[in-house]
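Just one chain is shown here, as structure tokens, and it is the form predicted on its own.
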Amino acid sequence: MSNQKKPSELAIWLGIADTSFTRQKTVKFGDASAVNSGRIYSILIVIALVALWIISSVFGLVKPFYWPTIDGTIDRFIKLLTEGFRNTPLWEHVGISIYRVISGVLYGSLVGIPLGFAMGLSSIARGLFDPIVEFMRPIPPLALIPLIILWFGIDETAKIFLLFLASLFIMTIAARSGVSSVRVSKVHAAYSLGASRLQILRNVILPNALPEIFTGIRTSMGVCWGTVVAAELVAADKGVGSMIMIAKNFLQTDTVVLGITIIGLIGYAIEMAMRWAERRLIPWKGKG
């Protein structure tokens, strides 16, 4: 009987410690599931990249790169939350860019979902949509600014669609590769037990093909939040990339850096909820 004594939560979750799971792996390298959160290294990072921005700022090795004071920075972001950026609350940025960075996603994956379901069951759909989906998807969605602003003007309809646009071909590609993965004797077995076609489409497609899926929008969501700043350049006055161009043109470097921290704070934010959401979802992700 061993005496091993059982690693803490802290431990586990810092990912200093292996899990009840991993411990019984007998080989990790190649596992992508033996691997831990390795939380405590994020930490760490975070705490030298903060430690180096104040030394930076107390010894002045900042001003040859244009880079803020960690001071002058913070007192930037008190007069944010205190004044608000051009008359309008900091809230109210950051919650119009999260709108349209999630209504992009959702309108991408209500489109992008099924259309990648009838490519990869369908051979019509596959032929009919293709040629588009593979036309238009090395298209950067910068490029298409100008025709959106012809078609759609210059009002929040435009944004969102452009945003839409980054977000449906990314949701199109995965959902037909998730299409694609499911195991054919999964589907004969299931023809032997009687299944019809919805319930093959229900039960072993769509179960099978939502890890792709979930990967499909936690990609889409990071380049809609790498566009967000491009489609608020479309006569915006609200939003955080809005308020990272007003302030470049005033040379506010200060606020330029809150913004693109702003973002990144938002989506990494994101993506641990994604992360979560498809732990409880899709436990059966990397199981065969």
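Numbering follows the first chain given and starts at 1. So that the term is clear: the rigid core is the largest set of C-alpha atoms that superpose within 1.5 Å between two forms. Just so you know, these numbers come straight off a predicted model, no measurement behind them. What changes on going to the form predicted in complex with its partner chain:
Taking the rigid core as fixed, one finds a CA shift for D71 of 2 Å or more between the two forms. Once you line up the core between the two forms, the Cα of S42 ends up 2 Å or more from where it was. After superposing the rigid core, the Cα of M221 is displaced by less than 2 Å between the two forms.
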The other form holds:
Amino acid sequence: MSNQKKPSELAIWLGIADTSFTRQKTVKFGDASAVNSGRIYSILIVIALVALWIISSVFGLVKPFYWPTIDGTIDRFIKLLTEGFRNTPLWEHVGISIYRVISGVLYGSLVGIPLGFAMGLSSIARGLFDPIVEFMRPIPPLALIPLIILWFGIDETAKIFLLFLASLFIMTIAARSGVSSVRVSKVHAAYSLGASRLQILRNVILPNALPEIFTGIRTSMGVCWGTVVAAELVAADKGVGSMIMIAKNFLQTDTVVLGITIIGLIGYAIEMAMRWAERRLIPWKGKG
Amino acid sequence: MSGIVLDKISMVYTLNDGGEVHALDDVSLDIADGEIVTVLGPSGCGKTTLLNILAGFLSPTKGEVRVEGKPVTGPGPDRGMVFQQGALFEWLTVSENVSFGPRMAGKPKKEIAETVAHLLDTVGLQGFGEKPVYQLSGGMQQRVALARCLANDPKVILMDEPLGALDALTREKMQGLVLKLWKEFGKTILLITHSVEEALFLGERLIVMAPRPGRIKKEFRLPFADQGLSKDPRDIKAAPDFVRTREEILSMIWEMEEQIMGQSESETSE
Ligand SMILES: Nc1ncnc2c1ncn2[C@@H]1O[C@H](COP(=O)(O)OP(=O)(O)OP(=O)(O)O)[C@@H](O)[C@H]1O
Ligand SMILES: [Mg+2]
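Return the structure block for the form predicted in complex with its partner chain; the form predicted on its own was the one displayed.
Now the full complex is given, and it begins with the chain already shown.
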């Protein structure tokens, strides 16, 4: 067996060959770790889809009203980059959406984290806020848009307030469960080492809750990104959501498709950035 | 001045369904300054309850605990704790864990650094100070827990199955360390264990507890802890005296276990 040729790293990366460890396994069906990346198929499907797009563009198989041609889309992208959309540069549309998300998450955290801590540490706070939090938790943020428009109109405050609410309850629940997850033996150990209540809050309960708080921030970012795009579809003159909505009114399918792609890529980038930050900032996560 | 006095302690847990568990019934015990006492007994006989009362995490339903003459009303830095596992602060490095107590007390940085260096040396963790604790093995983590406790210079150290999660070999090594620390620092130590051998080897005095209600069944005075550092632990544990006492205690515990089994069988058959 050992004289078998070692598969190249490229072959393993592509998923054509198994690693030498997986190859020795006799039971593969049902062992999830024995399923390799199959990357070769990922590459093939992407190539096939792009080829299909090129073919349909060249032969005009689909009306550009339904799906843009590839050359038209590329031209449009260059135009968006150089001239912007409706006198606003593309980066500004993207930037303002991201700015709204970050503001919403920031305010949501500033209020939600202390609130969650209070709920995890005091019966009074828990009793006071539990009905509100549990009532708000299952409501999709988008359902609040009409009420917020009635309250604030459709200006910037309205959008940030909506995102603030979207992240507030996620952050409150994350902080609360972070506090409740502290092992009592850690708190006991700290008391026996002479720590005061305030010191225990700062040096035991807070760091212990950080992993869950961070997961909360990550979830908030994702939810707020989805919410901001949807809110901009309803009412806004800047932002990626509004960009694709206005483009739709002008039947610019290529801008719509580009906008959707950008929305997807940014959502993915946010998730990746948060995971990276989490590994850097909270390396002890799950190691208690 | 005597170290620890447990004065007629009773502890009754009231359950949600109105039932009561007599975890401890009229337990009295004096532990002298600098003594090392081990506690042994079948599961559920109230060992952890006893320790938590001593630590000040629970207040007994009857009786009083005094440490150095002062009644215990809550946890305090005069009584250090070593738990079985999972009580280290995983977000801190080894050094930061060890220096936790002194840092909370606001000791000068230089003094803290010296204490930490000395203690890491004592428990055999020199060079590991900057590691995060979750990268250490179970045995090393318990060394950190011991050092963290000692850094605070408590009068009394309370340990609840501190070596319970370790493999047999690491456990023997750590028993040696506990004895060494006891001799070197002269602390009063109360150690709970499930291992008869460990209780015999480490205790100047060994308390055997019985369940339902939890109480002290028998006490032994033992010479082995004193010999522990000068003689080979393997020789001590193989000595006829040691083996005889071990068998005596084992059969006592087996008897209690059988009684418990008999009781619960008759309860379920009703
Ligand atoms: N919080 C509690 N509420 C109700 N009953 C409890 C509580 N804690 C412990 N008990 C009961 O009190 C008795 C003694 O428990 P304790 O944990 O002190 O035993 P132990 O000797 O430490 O057992 P083990 O060896 O398994 O650790 C047990 O019957 C247990 O079920
Ligand atoms: Mg116990």
